[in-house]
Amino acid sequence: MISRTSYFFLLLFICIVALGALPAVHAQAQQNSQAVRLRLWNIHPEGYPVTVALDSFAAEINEQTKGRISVQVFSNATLGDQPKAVSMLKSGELDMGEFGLPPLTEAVPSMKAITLPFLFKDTAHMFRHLDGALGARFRERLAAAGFVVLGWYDGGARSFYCTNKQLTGPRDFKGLRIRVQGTEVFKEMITLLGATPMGVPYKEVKTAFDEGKIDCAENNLPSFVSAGHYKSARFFFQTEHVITPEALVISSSAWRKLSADDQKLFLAAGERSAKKMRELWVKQVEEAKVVARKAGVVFDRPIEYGAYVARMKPLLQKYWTNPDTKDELVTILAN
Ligand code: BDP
């Protein structure tokens, strides 16, 4: 039982403690109101090279700024699919994202050149250009279109895979329903192979396979496994028809709010995360192949590529004669 006097002293004590804590609470509030919180969108699940690299980017920013700037990574498309993320980035609901080329080529049409099939010899060839003058040109154009690139990530080499069809040559594509990312180049590529392009969002591809809505899809090996497509599509045809980069970007409006020093920090951390991502990628491709093989996936490779390139001629010609993409193609093919 507490007496009235003790009750009074207890109250007094609580007030003194509360008053003493006030400045601290206030300082905390002030610090929080100044703290910058950035939201970063990512389509991939935990453990995927992109996700690991983004998490390390976020950790580095949080650490170097001592929490003054915090980057929160939303992985596995929890905030929605890629088109939604792009519109959120434009409206300011989102600040950063790791995107494949489709939304970037929409913003900068000259980048369509690098989505053409059978263009880059290999990943080294692609990064030689992206880490060089061509990449710098794209960065400038993307920044003007609202996307500041902090690092070029590896989007891998994309190949076809099907549920019930073991592809061996270009003729086998006839009549197949093939899921592709919804860009003009990809859709035209499928049509030129005699198949039907199907625009299915990435996260719905597995279900589309299981419900028999598509016969095939195309992607890189790590996505083939991490998205579970290998459980439905047992025939993998290693065409590696498109070798593609991806990008870690921040919206131009979020970028402008950063001080010059913070911008430097973001660029350096972005570069480091890209380096990490590219290293992890090489391992992941091998691991994915092992997982798929163990699950019974059958791997084939085209015997030669001439017949595929010949089929792509109208597509290649179209972009050769397009003033938007011609310079880019000349630069890539000459080096
Ligand atoms: C994955 C890419 C991702 C694409 C996805 C797709 O990393 O950006 O959205 O393919 O095919 O490999 O939609």
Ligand code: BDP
Contents of the next structure:
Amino acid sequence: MISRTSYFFLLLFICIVALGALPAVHAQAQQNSQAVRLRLWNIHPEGYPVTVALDSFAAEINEQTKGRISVQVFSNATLGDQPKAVSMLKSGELDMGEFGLPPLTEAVPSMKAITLPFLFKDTAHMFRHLDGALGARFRERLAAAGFVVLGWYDGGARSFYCTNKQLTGPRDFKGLRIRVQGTEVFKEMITLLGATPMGVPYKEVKTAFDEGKIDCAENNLPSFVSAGHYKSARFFFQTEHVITPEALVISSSAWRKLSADDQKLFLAAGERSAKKMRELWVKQVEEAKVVARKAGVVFDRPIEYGAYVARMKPLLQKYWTNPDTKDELVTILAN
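Having seen the form predicted together with ligand BDP, can you show the form predicted alone?
The next block holds one chain only.
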């Protein structure tokens, strides 16, 4: 049986131990309260190069910060379409996103220059500029508009494909009905080629092919295969007429909440994810080409790009005389 004195000392000991543990408990609670949880929007499905790269980015951030900062990736547009995601980013409901060019060019009009057809020689040409001085200018302007770029992803190179017409030159476009995106640049490009732009929703393109409502469409090679268009369009004309990037961004408000060291960590992880995405995209393009060829799709490439550029002169002239885009065009065309 414990004596009153022993009981008193035991109780005192327990209190001392408890009091000694309080700072550690408080420190742990403070650390937990300071944990950062970021939400990242992504339109692409699981397994897509963009999604794989974003998951890799999120895992690296979690590992490097030992869980102090976590990034949750919401893929397949589960939080809504791109316009809604941009709105959520601006309101603070979202912290990050992987966006195509439309919201970026709206925020920074000078970026419209890189949406023009037959501008870049190839994807390497585009990334040489985006990873250099031109990309740095875009990053600075986007940051001022609320988007901090962590990495430039590959948005793909778009080419034409047709059902019963094998294209070999610009004259072959005359009279064709070609499904394109609804932007003025794309519609004018088709008109200048002598064809008719058709506003068919993307999900209805294959049906439009099968019902004879369109003759051709244009998109990147992996989309040509994944959407099943290769089953209807037998001829693929690899013009790569529009080569565009996408971007992994974090909102300026979320960016400012990160420490300087964490900002460096995010930039490094973003660049690594961009490199990974580009490598995965090249692999997916080659795999898509194999699938299409096995299905009997015939591939051709333009012999002379100059003829296409000449057709685009009225369109290019508009941007050449626009002060928002002239400097960017000079930079790209000179290198």
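Basically, rigid core = biggest C-alpha set you can superpose within 1.5 Å across the two forms. Numbering follows the first chain given and starts at 1. Keep in mind it's a predicted model, so treat the numbers as computed, not measured.
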### Post core alignment: D95 C-alpha displaced by 2 Å or more between the two forms
no
### Task
Once the core is aligned, please say if the CA of G80 is shifted by at least 2 angstroms between the two forms.
no
